[in-house]
Amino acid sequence: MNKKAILIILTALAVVLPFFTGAYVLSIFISIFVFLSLSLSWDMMLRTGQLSFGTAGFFGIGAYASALAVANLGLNPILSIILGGLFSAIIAFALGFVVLRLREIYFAITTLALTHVFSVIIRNLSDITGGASGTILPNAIFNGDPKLIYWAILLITFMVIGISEMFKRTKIRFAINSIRNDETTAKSSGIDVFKYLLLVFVITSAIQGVIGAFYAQQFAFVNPESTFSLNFLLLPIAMALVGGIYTTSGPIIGALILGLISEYLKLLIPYGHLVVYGVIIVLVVLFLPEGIFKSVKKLFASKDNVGSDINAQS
């Protein structure tokens, strides 16, 4: 069975899953797809060589833009999700002219600080945002129907995967790889480094805003503490590292494995699951530094090479 056939089967299974499972299983996969999309967006930015810690910040901005548009303006929840992505993209575009002049640890620290800045602004605009108490929406999207919510996040996830693949299969890949490997050489080759960094920064921030907006509409609630939680930064990073960075398959594998393990550990050891979860991440990073996807791929490649050598000798 070739790769395309396997992908078609997996896609079909994902689409029909709600017909064979209950709300609990769907809630697990909804959560996995949320973090999977965030993980892919983080990895897309990393492919440029820039380590961004702003995932939770743009997630929160998108969530609040969507929630406030519904609560204060009566906007349709689905349109508000699009608005959340657009608003995050606009903020990223404006900030990009400043933060993208920075490199390495300075860029990482600045993007992390942005999350705190966004949270402080939201807290202090209490007349609009509800301050520290947050904002409650009249209804969850699709009136809380788990099947429709699942299909919505599945569609968003497919779109994020498509964007990630676009980054791999178009000329953008050559530009961002060149920037990551050697920025000076990239400039001398005629690549507009800032243009590509800004493009990727805006697109990934828009994705994070859309996911944040979806999350807000799913739970019909936002507040600074939970919406700007560092879980929306640390878990996506862990998933990408475990699965394998600079790929589309890596974050997907990492999200599925860690998402399912996390849920199982919650049931097995409710008060200690995070410790075990952390140990698993450390072990994978130590012994499989390239991630599960690349390590398994290399293993099969080495077996194929050994097999071809034996056949050649015989």
Partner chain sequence: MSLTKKQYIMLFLLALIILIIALWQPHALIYGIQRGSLYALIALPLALVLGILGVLNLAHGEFLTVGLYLSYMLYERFNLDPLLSIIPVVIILSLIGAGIYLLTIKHVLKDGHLNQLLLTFGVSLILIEIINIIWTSRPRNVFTSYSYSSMSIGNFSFGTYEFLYFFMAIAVLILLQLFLKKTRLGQATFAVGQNPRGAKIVGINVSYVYLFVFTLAVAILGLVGAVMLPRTAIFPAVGSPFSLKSFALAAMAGLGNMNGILIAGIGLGIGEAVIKSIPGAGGWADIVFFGVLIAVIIARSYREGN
The other form holds:
Amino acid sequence: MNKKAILIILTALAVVLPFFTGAYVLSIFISIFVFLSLSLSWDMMLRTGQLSFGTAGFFGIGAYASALAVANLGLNPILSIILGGLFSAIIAFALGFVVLRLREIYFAITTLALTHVFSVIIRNLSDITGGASGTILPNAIFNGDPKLIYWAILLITFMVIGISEMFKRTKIRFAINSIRNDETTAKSSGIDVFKYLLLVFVITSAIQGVIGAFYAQQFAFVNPESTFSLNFLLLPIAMALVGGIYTTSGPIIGALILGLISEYLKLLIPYGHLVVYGVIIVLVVLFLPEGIFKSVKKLFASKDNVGSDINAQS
Amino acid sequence: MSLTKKQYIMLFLLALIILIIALWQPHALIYGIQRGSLYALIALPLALVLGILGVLNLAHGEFLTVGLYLSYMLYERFNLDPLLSIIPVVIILSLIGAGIYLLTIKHVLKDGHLNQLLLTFGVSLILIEIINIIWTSRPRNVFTSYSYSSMSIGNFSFGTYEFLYFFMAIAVLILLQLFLKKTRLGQATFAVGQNPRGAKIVGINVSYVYLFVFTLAVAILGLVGAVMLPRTAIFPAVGSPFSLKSFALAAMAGLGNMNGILIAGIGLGIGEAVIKSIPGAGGWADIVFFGVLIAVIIARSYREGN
Amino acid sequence: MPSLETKNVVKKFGGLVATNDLSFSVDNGEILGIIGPNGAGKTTIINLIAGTLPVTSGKIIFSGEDVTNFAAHERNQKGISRTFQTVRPLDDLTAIENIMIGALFGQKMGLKDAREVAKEICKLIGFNNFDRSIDQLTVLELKKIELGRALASDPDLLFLDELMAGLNMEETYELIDVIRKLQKRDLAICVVEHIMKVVKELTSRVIVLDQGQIIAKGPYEEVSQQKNVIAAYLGEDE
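Rather than the form predicted alone that you just supplied, could I have the structure of the form predicted in complex with its partner chain?
Starting with the chain above, the whole complex follows.
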């Protein structure tokens, strides 16, 4: 019950935040929510045992689909965000039939290579995409109103959290956990492994596309270099690792911690503040494979357990 | 060097394609051989680490970057010619490589591949960002009198410096194979690559071999970095694309096939150069490696599936 | 009509013949033993029939239907279930949740129904620690979870791959009782076993494999006297 109350208060705080702060703080949180959603989507794929390095790629094509639809077809920016998600989903669906045959290192490398292929294709279709210099939109979404932009990304983030929880609370959880644990057993238990992998791949790619589209509309700008930046891959990974993988709360906590730290570091070291992300990834992989947060929680939990065992015996 | 029948056919096809391109696009051919040799030169150490340690090092390209910057630093501080800086660069980079190996990679050798990929990804980010902190992201150049030397045949002229890559690639290839076959340490390395557990039982110090192989791989990158510098504008991400390109070559050649890496490197190098030379289509050249990489991986998965 | 019938099933790995020209059948309510020395191809047979591996040639008929080209999960949904030699339960699910997986996907049930089914199976196999986490379970309990998961997809044909390995006598007999109960429910059951006592106790018929070939068929008492069978086992020589 207590936990529920805290969640409600936090949610309410997140919703009313724009009434108490200025544009600078909002911009920090907008960026945190962008990376939080990407981080969750990456983690959701990882829960099937598949390490995707394609996050930046689907982010990028979603961004381009949305920006180009607004610039060339005059589509409503809000609808264009949905379009970005749809576009990424369709591409993921088509590629999934081939890519999802791959496992482990081969899946990871292929998704990374796809990211590069996407960006090369977009750079070279310069008639449509504006080539290397990109495309500038006349207007940011909501005319750049930070409050509305904040609420929009907050809504998207809530939806992503909802999807992540759906993955945790329905049949899907059993399927993807089985697949991660042992594919042969999963198949012998009646699980259509490919179907579930495709489902997760398409949904997570759609999320990445939506976030990319939102990002493009927020800054009214896409270009191959910055839109397909590997930061949209590395930062989400670091966040999930810090908070703890295979959970909904992990990427949320990780994004909040790292988002706020890096904002501070950006001021301290203008070039190279991302080194912190690299150090964190390395340290977590080496020492805390369960994530910083989970490990700390376990430390406390183990003390609690001792207590409850004694109670149970008496 | 003993070649299989398949390799002979590959070589023959390559020679045929080269002949056609030589007549059609001589510039692309020369440029392709030069670039392709460089790709192979950089891919060889990646394949070595992948083959012996079983680790795909995503920080591979960044070690090259560090090598380039070390050479640049020696040039800028002490006015040391890049080619003369080979020895200090190789020594310093080897120490850095060995240090990073001992601190990080060594500890995930027994983990799953996912942890290894994440770890080396993290290492690559750290290296890039440290370079960013020290040298900022501004591109840098060195100037040497010899690097733009050229040669003419009739009215057809081309740069000669980059032929160094070709000769180096062949030299490194031969030396590596001699090392693996003729020296005790090399034979031990080969044994570890084939069967680490068996090697341990026979009394080979496996963890020493791993350290040695990783250091050797990084040392080769130092050599390549110093030689590349006169013809390369450097920036923090300059080496990054080489990690994936190297993996593409290693995947194409198949594990343990070092000759194949040179053949594949030159093949793709020429492919890139030919596309670059087509007016208006030059930008598509970057897709060659990634396209081939994806195609090879998927083709392999289908073959295994059946 | 037999529950399972294989017709001239061949499996080759590259040039290596793993199973050659296998033809046998199992009826509902029957327990068939599959025995043979190490590397004879026993687990390969299970893999072929359950769909984990594709056959090189031959046919697999299940309940009168040719399932040779069906994927593993489809065969499970149709009613072919198996346990694995090395149990691989999901450690982030509780005991009963591990069993539920079979019902959720093998029978395409919802969470609620699957939990009910899993509870009933627990009763059948004598397992009570529903909500324990996997790492707190004994070897016997892990085996029961493995069996429970296989049963939860409501199979007509069940393969048990060395289910008794690693158990003591008392535990073995507990599981033998469970298997007898399953037999009464008219399941067709194939047991791969190393422990001959179990084979003797449970099966009405056995097939003996050696190097991928069936070298003998019949009741265990008869077959175990045959010269070629003894030779095959002696050849193993441990």
